[in-house]
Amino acid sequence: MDPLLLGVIVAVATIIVLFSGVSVALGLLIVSTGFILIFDGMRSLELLPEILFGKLDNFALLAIPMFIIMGSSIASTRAGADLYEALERWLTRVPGGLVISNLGACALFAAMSGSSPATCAAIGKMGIPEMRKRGYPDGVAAGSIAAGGTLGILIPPSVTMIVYGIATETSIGRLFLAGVIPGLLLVLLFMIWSLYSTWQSGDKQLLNAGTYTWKQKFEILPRVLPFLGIIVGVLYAMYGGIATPSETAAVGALLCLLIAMIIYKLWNPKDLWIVLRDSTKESVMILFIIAAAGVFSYMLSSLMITQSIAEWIGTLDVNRWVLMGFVMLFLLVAGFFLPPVAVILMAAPILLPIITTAGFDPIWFAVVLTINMEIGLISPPVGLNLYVINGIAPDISLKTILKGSLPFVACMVIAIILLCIFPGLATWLPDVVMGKAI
């Protein structure tokens, strides 16, 4: 059979098989499996284990539980709430101080807990009440929160970024360094539609909050400052030779419990239960499915359906360009329907070739995915976010979420406009740090 068609029946089978609601890493399973027996025959089942097994063989996985433990620390305190009403005492006198400090709160947040719905929860809570109590437009106040969510998984330390660098063999390092100015200039973006939208829509006269004494502003920040730090000392510690981002990481995650335990009394046996066993299951869930992603990339090549796909783009007449906004066509339609890991651990070993080839930087690459993967966490049918915020604020209507949330998705789209003109955005940082890639 034609590779090339081959390579179209093996996608609506996986669409299927995902679709029927197995587990992602479940469903990438069957598929390998099944077209493996019936290619391949009996004899190459053997190989399976050793494949599975052999994807996990890897020191640099150890980041993702590790990292995984220092966010669910995090998120299992006061820290989110705290880091919130510290930036809204430092932010009062801005006009629209309020949805800023959302903003960057979510910003903080989710660098040091690399989850999207952990964020929306922690921030939302008292994020949302407190902007609508102020006039602030239900759109405005559930949207910003669900967009600032997404920059988890762009700002580092980033649990999507090493998926990447692990399943395209990328430095981890510079993957997280390249993540940093496109993650600030999402923020930047993201509060520049804010304070218009409030401008335009919101009562001018309680868009700014209440105000705090010298003494109140000051008195909050001890409990913000070691979290922070411990960001700075992960990022300094990895970039400075001192140690590999699965060591820093697992200094991290200590310091976080340790954090939790002094500063919020995380004493009870039964709250450190609930923090390392949500752990295990988030970083079994991402192990698994790596593993199994191992398994459909090496049945995509056995079968020659990637260097197929490869070579016929490399045939066709069209600019580079073009290319590229299909592969981003594809990655969105995909982010609409499946998680970020899931949908890098498929699409990355298919897709690093044919970039490279058109003449792309895969570490630019990375950082234009991630933004097109935090796109499909506030977009439907399946935009988790929009649903973790539908929770947190159920008077709200989905309806208003998503209408809130799409200016976010257009300063998203603009992010990577401006990637597309200016590439430095994510390479500059790695190569300024690092020395440029050979």
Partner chain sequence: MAGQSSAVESRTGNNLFLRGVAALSTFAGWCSAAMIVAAVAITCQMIFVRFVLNQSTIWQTEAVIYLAIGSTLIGLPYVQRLRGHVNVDLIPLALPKTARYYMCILTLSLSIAMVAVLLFYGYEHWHLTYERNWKSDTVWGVRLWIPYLALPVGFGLFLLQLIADLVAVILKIDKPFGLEDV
The other form holds:
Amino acid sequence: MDPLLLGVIVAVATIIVLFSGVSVALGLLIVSTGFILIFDGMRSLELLPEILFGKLDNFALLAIPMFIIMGSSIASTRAGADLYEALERWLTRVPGGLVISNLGACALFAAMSGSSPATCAAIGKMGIPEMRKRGYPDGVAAGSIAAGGTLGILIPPSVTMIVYGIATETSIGRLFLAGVIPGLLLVLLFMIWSLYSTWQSGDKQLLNAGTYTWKQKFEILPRVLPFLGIIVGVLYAMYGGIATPSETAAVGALLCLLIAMIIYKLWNPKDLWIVLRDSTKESVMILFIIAAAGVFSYMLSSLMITQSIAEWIGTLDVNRWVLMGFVMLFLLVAGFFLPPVAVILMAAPILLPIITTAGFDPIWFAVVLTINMEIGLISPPVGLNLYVINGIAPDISLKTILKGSLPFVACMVIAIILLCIFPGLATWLPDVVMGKAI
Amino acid sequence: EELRLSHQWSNTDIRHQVAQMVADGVAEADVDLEISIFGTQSLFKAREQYRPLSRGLLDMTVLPLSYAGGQQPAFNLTLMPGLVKNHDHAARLSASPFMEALEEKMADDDVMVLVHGYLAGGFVGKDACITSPSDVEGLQTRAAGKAFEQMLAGAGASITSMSSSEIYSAMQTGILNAANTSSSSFVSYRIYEQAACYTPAADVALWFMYQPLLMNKSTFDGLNEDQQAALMAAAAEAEAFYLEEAKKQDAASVAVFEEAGVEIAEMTIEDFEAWRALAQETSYQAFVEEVPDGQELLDMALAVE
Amino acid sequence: MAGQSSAVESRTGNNLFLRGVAALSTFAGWCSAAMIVAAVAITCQMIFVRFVLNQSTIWQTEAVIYLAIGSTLIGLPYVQRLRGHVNVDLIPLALPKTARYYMCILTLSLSIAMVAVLLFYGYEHWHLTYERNWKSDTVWGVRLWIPYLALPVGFGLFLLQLIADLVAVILKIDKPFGLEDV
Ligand code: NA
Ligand code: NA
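Could you give the coordinates for the form predicted in complex with its partner chain, as opposed to the form predicted alone above?
So here's everything in the complex, that chain up top.
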């Protein structure tokens, strides 16, 4: 059979299976097993456990559970509230202080967590009720946190960058650095929109934050210092010659656990178990999808589908930006339905050769890809962050959350366009810190 | 009929070229046989290839045989310090009773060799040159291969393990002071940007790794005579090419490092003997203890002039 | 759906089988979490040994990888119990009650069949490594049957939890896909 036609059949089968409501990881395994059985024969099934095990047999992957522990241990404390409260006290001169502080806190938290749901939950638990209490529109309150939470995978550390780095053999340290400036750019765009929409909703009172005395400003600082310490410590370990990025994750996880226990008195075994339970839940889910996506890509490669698609796209005589447009459209649609790691693992082997042949920088592409995945996190039907917000504030309807998030999706699209015009936004920092790209 | 060949390298790598030569040769012979090459680990990961090969679930592969050393400890002899002196010596080893003994062990796994071949490698130091055992003392070192780790540890180096793709950033940030791997990996990972000194494989070299093109034996036996003949003919041609190119790789890596302004050091015969004496006490010793017929195999290898 | 703050467990009612499986899965969850904590500790120890003591780190990288794999495989049943494996529930949500019930039976049966296949071949693979006494090709040379044991154990417990989920839906103890009626 023509591999391209076979590819279409695999795509249709995958969509049908995944929409049946089966879990994403098992769905990918079911589709892969079916096609391996039909085209490679029964005996090939004995490769399944070895491929699954082999995909996980990678030291860099270990950073995923650890960067998740970093986030979830801090998320179980009052740290999120402390972060935005401190920011608010210091940002009194800035109009719209509270929503700005919340977004800033999301960005800071993102620098301590590799995942988006944890970032969302940590800041949202305190931030959303506080914003609503002070009269911010529900849509702005929920949307800003949902969107701010997505920064978890753009601002380093990032689980998706690790997965991309492994899938494409790109330096993880370099990828992390590439996310910094686009992350800050997104924060800025989010802030501008939040201010505008709050102002537009008519309640100008909101834009005037309360005033704080210097005493109030300084007394909250000690509560924020540990987090700045973690961020600086992790960055130093990573770029200062102490540990590789994957090893650094363990240092970060240990530091965060210790701070949660010592400063926030998270001593109770029951509370500690909640931290471990939440991180186990998220990291096992992600790692199993990674393993399953590995089997899926084995199937695609074994049936020559990957190679044929790449060849076929190579023969298309189109402008490189038209090509990039289609790639992003594909990523966007895939991101609507699938969690980021699944999209990256299934798409990277096919897309990367095409992207590099067309003259795009793989580091730059990682950033664009990540922002695409962020859009997926706050869009239906599978938008992890939407569900997190729904869990935090059950009385805000999903529709309101969604409507509140849409403008932030627009901000992300603007960021992608800016990155296309100025690729240096992504590549400049890694080049400065680590020298020109390999 | 279609055969599937899997390997871990990019399509500019010499080992891909060897596979491609065999595939092209067979295609030209027009014996109704086609070889599809799956490079860059697109089918199996590097260390996951041997078992599917031995089970007949993969037809062919090009891989460092020592990757299967956990399954057949005797294969660890194919990455032993100081066992091979230079490329011509390597070619003589490939045609010796020693290799026949190893091929018997491969046959137990239903595996056979189509193309023999060794590739050489050297050392890089971040701050200083590494030629004799005393040079590595106290350095954080990444070595390619179990036997080299044992020998370097014996010389007082600290051993740390990481994938070869991590060497660059680990040397850059100072986690690593020295590394040992193949000439081509040094070039493809651009290690010359981070090293102060390079000790390449020259007249004598310590690091040789046996990286043959293997095939499942039952699959080969199942082919008709014309197909087998075409495969063998193509393989013979590829083996000659492999040997010539392997020699060029070392010189080419020296040129790249020189151009990058890296100091080039040379290992003398005395250095080589010192390393080998050390290896005898460490890696050879460990090998002989681990493998029942290890001493016999080692003697067979050492007997090759 | 996977959310940080929500940890909705599948319901067991008073059914002994369901409660037994739930207890097993929870225990597996503890083991999974413990393995990750151990991996964190060992990685930190490795950095200390290398950076502060400037000594060799022979076994740590490998140990940590196997712990992470073990944690993932052994954690599967627990995450299933917490409904933590992400799915696309667009269609199930849109279906009427009866259709949703049968859809759930179908997807659970498919999942069970899939995991049974993994369990069978996982056991075979583990058994082979045990029988032939294969080791990893490193200086540490771990006997591979130890890390590979996570395959049959993890998939075995995962299979049990999936069967329990199916039983709970058939006995009407739990709702299909855990979705409440709207
Ligand atoms: Na982050
Ligand atoms: Na989505």
